[in-house]
Amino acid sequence: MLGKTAGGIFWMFRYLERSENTARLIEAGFRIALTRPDSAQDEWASVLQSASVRDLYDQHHDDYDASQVVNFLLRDKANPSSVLSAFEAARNNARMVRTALTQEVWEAVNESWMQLTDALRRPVREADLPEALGLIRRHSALVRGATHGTMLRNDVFDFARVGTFLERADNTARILDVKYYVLLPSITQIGSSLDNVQWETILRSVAGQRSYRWLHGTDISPRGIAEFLILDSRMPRSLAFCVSKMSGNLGYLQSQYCEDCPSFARMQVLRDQLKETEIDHVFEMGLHEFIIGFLRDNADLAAQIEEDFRFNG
């Protein structure tokens, strides 16, 4: 496969995952802001920070009004990571690599892009926000289902999976980091009902609330949720799960393309680090510090993959 085609597949699925992840990040911010209406602007600022677009937002706006932030994250063309921008980028990449996709996958991407473009043609009112976010998630599921149901399990599928899980790991880490930026009014509220509501909101934003309850019952705690989203390999949006899947698909690509890919070596180090990590250690070093380290390693891995497989060559 040409490096340009491999890069197109990789980025197509990164952008598709990013569009859903941005929607989930908005949902997390929306729910957390509801628990603290007096400091809603701070909550929306934290969402922008976690999405790595706060500086860009500040270039266009003077405050963190909810409607402005939501519009910026959902549909603003000035934001290359907005849902609409990400989905359009995914479609453009899909057009470029169309011969590598099944007809069902192309049609799912194209249909989703048309419907989301129509749905986000105008700013979304707060009352309509849950429905709009649900629409984004459903279209992401449509493309994902077409991919799993019709694509050969070959190098195209491997690049798609690596792109998907690399982006998903990045997102889960950033959603967890929202909690870091949501500073409680007082340290005495850690472990309070307010604190637990905010942590439960994090679970909802990664579709993990019911799965967590199956495993832990009603024991909702920062430690338990962080362990679930970082280290539990059964949770499909946990860091451990994403890294495990990336490792498997990168292994297939290494066996097909190169005997000693530096990206696979980086992947193994990241996987082994997570396997050896205990949640108590994460909280001792600081959740934010752990997440920043993971995000840096994940970004370095992405850059190495691009170099190893000559996406720009």
Given for the second form:
Amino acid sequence: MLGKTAGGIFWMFRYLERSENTARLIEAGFRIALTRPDSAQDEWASVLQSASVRDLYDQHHDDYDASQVVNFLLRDKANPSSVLSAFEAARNNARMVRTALTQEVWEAVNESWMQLTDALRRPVREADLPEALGLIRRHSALVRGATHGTMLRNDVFDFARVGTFLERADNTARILDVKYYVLLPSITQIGSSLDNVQWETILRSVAGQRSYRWLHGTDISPRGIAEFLILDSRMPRSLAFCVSKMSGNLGYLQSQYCEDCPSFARMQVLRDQLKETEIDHVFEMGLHEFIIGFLRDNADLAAQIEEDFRFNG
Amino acid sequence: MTDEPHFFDEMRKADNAPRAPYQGFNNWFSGEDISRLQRKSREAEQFFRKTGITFNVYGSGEADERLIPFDIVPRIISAQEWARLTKGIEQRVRAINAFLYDIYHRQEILRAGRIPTELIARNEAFLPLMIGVAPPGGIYTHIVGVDLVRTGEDDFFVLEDNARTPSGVSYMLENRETMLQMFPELFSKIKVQQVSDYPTRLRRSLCAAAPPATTGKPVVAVLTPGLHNSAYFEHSFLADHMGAELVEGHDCRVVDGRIAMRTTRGYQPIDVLYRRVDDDFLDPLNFNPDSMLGIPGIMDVYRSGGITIANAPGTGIADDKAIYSYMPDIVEFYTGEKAILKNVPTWRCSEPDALAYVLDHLDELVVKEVHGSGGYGMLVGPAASKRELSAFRAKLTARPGNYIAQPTLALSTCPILTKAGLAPRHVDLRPFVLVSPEKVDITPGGLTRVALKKGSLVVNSSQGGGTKDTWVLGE
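Can you now output the form predicted in complex with its partner chain? The one shown was the form predicted on its own.
Everything in the complex follows now, all chains and molecules, and the chain you saw is the first one.
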């Protein structure tokens, strides 16, 4: 396989994941804005921060008006992480690596791109937002389904999976980082209304509110949430889950390429660290410091993969 | 009505009865509901969009991925007609290869005075770098598209030879695929020869011309200028269906005297490169130094037998429009036989007598640029306004050597499905020919291009033309 093709697959799936995550962030923000209009502006600001585009947004706009933020996150071409930009980048990568995709995956991506481009042609009115977000979710699921149902389980698939989970881990970690202060036991008062808003946002951003309730009932605590999103390997968007998936797929890649890939070594360090971590330790060393460290390791891993498999030369 | 020129209709005879090849189709069609067919036709468009069968249009900004309109009425050729055509095509293509070998070696045809020397020497398409180079397997044009037009029952003409990088074969394949999906019943009623194995044939043909440096099974790659090229879909389609890698210049470099591509396991040599990049851009070290699309040093590797480039660099000298007019002589010179396929009579405007005639009859003729393609820069006299004519006259007088002229041919028509039912439109045909050291292999079918505008004779997709599925009937 060409290095460029491996890189194209990796990025195609990163962008797909990113577009889906951005849509989830919008959904969470929208929900909060509807139910707690007073804290809406702050919420939208932190949604922008979770999507790592707040600086970019501030360059273009003066306030956090809901429809403006939604538009920026959903369809603004100036925002490379907007749902539309990310999906278009995914589709461009798919065109580039078409020879490595099954017909069904290509068609799913291409058709989804056509439908999303059409649905997001004009700014989406508030009343139509739930439908638009639903459409994005369904199309992400369509591509994921085609990938699982038709792709050969070879190195192409592994690059796709590694890209997916690397991006997802990054996104979950960023959400945690933006909200880390509300999870610190020292400054939170359990049961205060402000905190409930914050926690709910976090769980909604990762589509985890229902799962969390299954596991912990209505006992929503900062410690519980942090543990759920960092260490619970049953939660498909937790850091532990993403890292364990990545280590599986990188392991397959290593066995096919039968070299001592430096990326796999990095991966192992990351995985072992996480395995040995307990939530109390995280809070002891500082949640913020822990997440910053994780984001850095995750980015280093991505760079190492890029080098090991000659994505760019 | 009486002034209207008469055009050969491929589907119906003068008494409105279907011609023999269209008999089966006509039976089916007359039992069909037009509105169902129109619905199907819209579905076909969706199918093309979904599959991503689009082409990029230069300089059209936002909406840069377009569909080539597809018409659901097939263009049908009988087995006998096809047999005659293929004999003529094979003869012509063999002559073209022999001509190319000669032109880059002893130049016998020039010594014999059959072609003026300056036509070669001063031609931009002639690559001095290819002089004395023996391409692997002796093949210059691995893939040729011969554009044919028809004016009567037995009258086929070659309009031009595409000996550089003929495109459109993916449409031949996808058009058939679309028809099979939409009207499977048609294919159980009518025996149509298959085209779907073209990619396999292409791969086999390319591998048969692998270079001496090949060890083991030849590694084939398709070289594309990239995502934004107008024919990118076709490049990825062919790579996909041949099981070849799709590379760009920056994926490749010279490693140990071979051209190698950067894979996830390091650099691996390529044996056969099906390049869809023009000569000029192929090698920045040897040709255009600003090219970002090529592979630096590939010409040196080529000359030492390290890689097969398909088509070979320098083949453009054979499909140059000025050379075209000499094709009957070329065929005769190298095969010792009269050309089976006719040429369209051509005035070379470089010759003073011809120029005078062309200037006098500009409103009747089609004038083309010698190096032009894609229907750009040409004048269709009968369709041109006074203003266009006088503007063209000035261009022609300024650089006569840059132009050739041909009579406006009464191109045959084949019906398309319009809102009002069937209506005749002009068509041409591009069969695809594969040349290897073993054989000349012609896939029974091709690309039928159709001028969708009533009365128009320009079939190029860049100028509003569409395509049809092309059927060659079984014996």
